[in-house]
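As a starting point, one isolated chain is supplied in structure tokens, in the form predicted alone.
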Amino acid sequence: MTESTTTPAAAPGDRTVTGAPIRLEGVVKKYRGTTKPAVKKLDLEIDAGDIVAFVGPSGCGKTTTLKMINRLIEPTEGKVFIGDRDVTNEDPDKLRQSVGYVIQSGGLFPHWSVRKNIGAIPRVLGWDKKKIADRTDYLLDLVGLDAAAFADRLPKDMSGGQQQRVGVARALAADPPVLLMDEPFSAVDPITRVRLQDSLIAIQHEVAKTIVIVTHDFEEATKLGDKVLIFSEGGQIEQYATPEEILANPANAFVEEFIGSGATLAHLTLSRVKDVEHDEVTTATVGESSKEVAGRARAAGHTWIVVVDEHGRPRAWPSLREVESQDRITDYIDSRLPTVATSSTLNDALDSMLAASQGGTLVTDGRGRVVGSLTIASVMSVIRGQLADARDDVASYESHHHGDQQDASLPAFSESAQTAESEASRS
């Protein structure tokens, strides 16, 4: 494996950047038999430790550009740099061993165990068995899977979301400076997708790689991306900026039309659960005295508790009446337990509560540990204010464009809000 020449740099707080910058110089891709290039002359710089989301209409060249970085697609012209390395003429197999790559559904080898899948590249690189085993256990914990329960499973014995987590772990196995992700979460259900997005944010906070992700979903791009790059046909860059900049100041008519009705509600993706005050909870572990736990909860003014595992991850949230019906805290697991991460958006929190028909949700940190709870009332108070701002934006937009496309999105969201409030009143 060719070593990255980028030295890890200290970032704000205790975060150390282990990613490398990416630079594309005059990159072109022309396919045989076509008159127009899939990607015209493209110049692009991606900072080390950033997540950059590529979005744009179908056929705009975003996936082609992603795959030219690790030369799954060979550039027709131009150069690609990772750190100070010009990787354009490197052995492509060695290049791909030094770049993590994640696709839809994980792309796991179906007849290999999770352990063997994650260790694939380290084995090729000649790592010893103990180093591979230690790395595998660390990565499974990092992506929120218990090594004892999952390391020896086959992909067919796991859910789609679990497979995708293993796919991310495998991509990080050899500690690459760059991680490329091609529509990684598009094949899972919406709730699982939110949890995978939150996991990626938590993982990135810890490992600080340089991540490039292709998505067709502008809301996902604004949630995940430190920067968002909007392509038009031929790999033309229409805007490359932070989500806040794009939403506040679209560069041109193409960007305005592309983000369309989502622009007003995409502002909700910029408000996170961590920005809303959440309530404290009383936690307990399996086997504790129900009487003692109930006493702690009542002293704190709580009417329910959260049962957690040895890692602090939630299992159930029974009422005190349910707790006191048994001598000890039971090992019951509530499969419909609503949870959101601190990195989740307010939209995510609302969806979580609606899906579980609950008036609240538990809040977890990057490793899935309970840190509090959030009520639908607190989320709704923030959303009402943002909806009012969004309607002002729509009115301003319509006065200049005489269109009604954006307004169509607002009643639908208001209906969701009304549904949420109705659910809350029944909880």
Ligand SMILES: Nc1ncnc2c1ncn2[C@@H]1O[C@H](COP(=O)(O)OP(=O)(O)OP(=O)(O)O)[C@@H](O)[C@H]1O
Given for the second form:
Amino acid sequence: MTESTTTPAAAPGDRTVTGAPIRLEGVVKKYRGTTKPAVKKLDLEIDAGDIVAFVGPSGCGKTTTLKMINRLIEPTEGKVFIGDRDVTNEDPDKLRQSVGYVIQSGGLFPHWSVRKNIGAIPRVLGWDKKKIADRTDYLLDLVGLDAAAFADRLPKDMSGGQQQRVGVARALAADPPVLLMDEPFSAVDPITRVRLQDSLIAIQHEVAKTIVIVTHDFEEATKLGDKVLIFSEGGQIEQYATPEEILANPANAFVEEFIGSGATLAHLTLSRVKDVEHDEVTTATVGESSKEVAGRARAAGHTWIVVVDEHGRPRAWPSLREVESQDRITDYIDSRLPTVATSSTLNDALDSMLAASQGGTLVTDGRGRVVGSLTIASVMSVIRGQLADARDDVASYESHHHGDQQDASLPAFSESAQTAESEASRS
Ligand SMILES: Nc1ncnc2c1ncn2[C@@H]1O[C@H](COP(=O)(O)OP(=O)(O)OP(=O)(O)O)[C@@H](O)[C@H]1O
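Can you swap the form predicted alone for the form predicted in complex with the named molecule?
Below, the chain from earlier opens the complete complex, with every other chain and molecule after it.
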């Protein structure tokens, strides 16, 4: 028998995983001076090329666990492996050069240009100038920034979202197999956050690292995570599974409580967009003075506007920063603009937001004219209100139904309950 010497060809669209698996074995963290361990005893395997999102209530040990992977926090007990390397025995500085790390506000050196920031670790590693310059240009493009415009800027001359993009580029500079992200998108506005999330998904599609991300936001976790890890206090794993599995089969009452009631979904198809109060929007037409439009928007407390055509139909929804980057409103058309009609269900609205990967959507009337906007938060708050009402109804039914003595203040209800019971017993 002859051995095959050919390596199986990758299927079209297959990506080369450059990430390494991460394994935690019996990892414990006891902070000095505390009685309860922050992380009790954690065994965890993360597959190469996966994004795993850590979620859980405040203080449950997410950040502690994350930082034990690059030993910004030293484990009290246990071992951490990246690939085959037992990193608990490595020089921590060396280790951190091979593990990308992204924190909340980018964490860039403020007096260094973007180029210098991105080149920080490659310089320490002794790369030559040309290689660093090429890598910087590649990474800026990867994170969606124009190298010609941004490479020589200082962080303070960039938006929070742009700084965070540079933070990601810097973390990827030395091509590490692992990227750790500690609430990377929590300091930016929701629209920017959605864009950064989408950008991370696109980047990961290309680079296929192993990414661990700590987030407070379950939506973000389900959006980004190939798997989501739900912790409870003491770094206890309550469920570690794909978002679909968690939503369909929460492992226990803790997880159920954490992700919210499943009834939420049922309500989405019952309610309509017109039942939800829309936010007002500032509209403008192509060619108007940007300054005037921005002034109008600010007076209304808006941070973005909708550019509409002569029929009032939306073309784009630029932020004021984008508006003010030009003298006049441009004729740009955003082909991915999410819109829903007032007659759509809330489910449609969420679909539209998700399809466009947006945290909000424009609302149009039957003729496609913009009448306002809707955010996921406002849709969710309506649903939560409905659920609370539904629970109150059930609770009041149960308290009266199961009470031994009749409540004199509710004779009609008691009677009807009794009637229903006697009818049921007759049938
Ligand atoms: N340096 C420290 N010294 C003592 N206790 C600490 C220290 N850092 C964290 N802790 C405690 O360890 C526990 C876990 O903290 P950790 O920051 O890992 O939680 P977390 O899940 O990331 O919380 P959050 O979501 O609020 O950021 C908490 O009870 C916290 O108070």
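By rigid core we mean the largest C-alpha set that fits within 1.5 Å across both forms. Positions refer to the first chain, counted from 1. These numbers come from a predicted model, not from an experiment.
A displacement of 2 angstroms or greater separates the C-alpha positions of Leu374 between the two forms, with the rigid core held in common.
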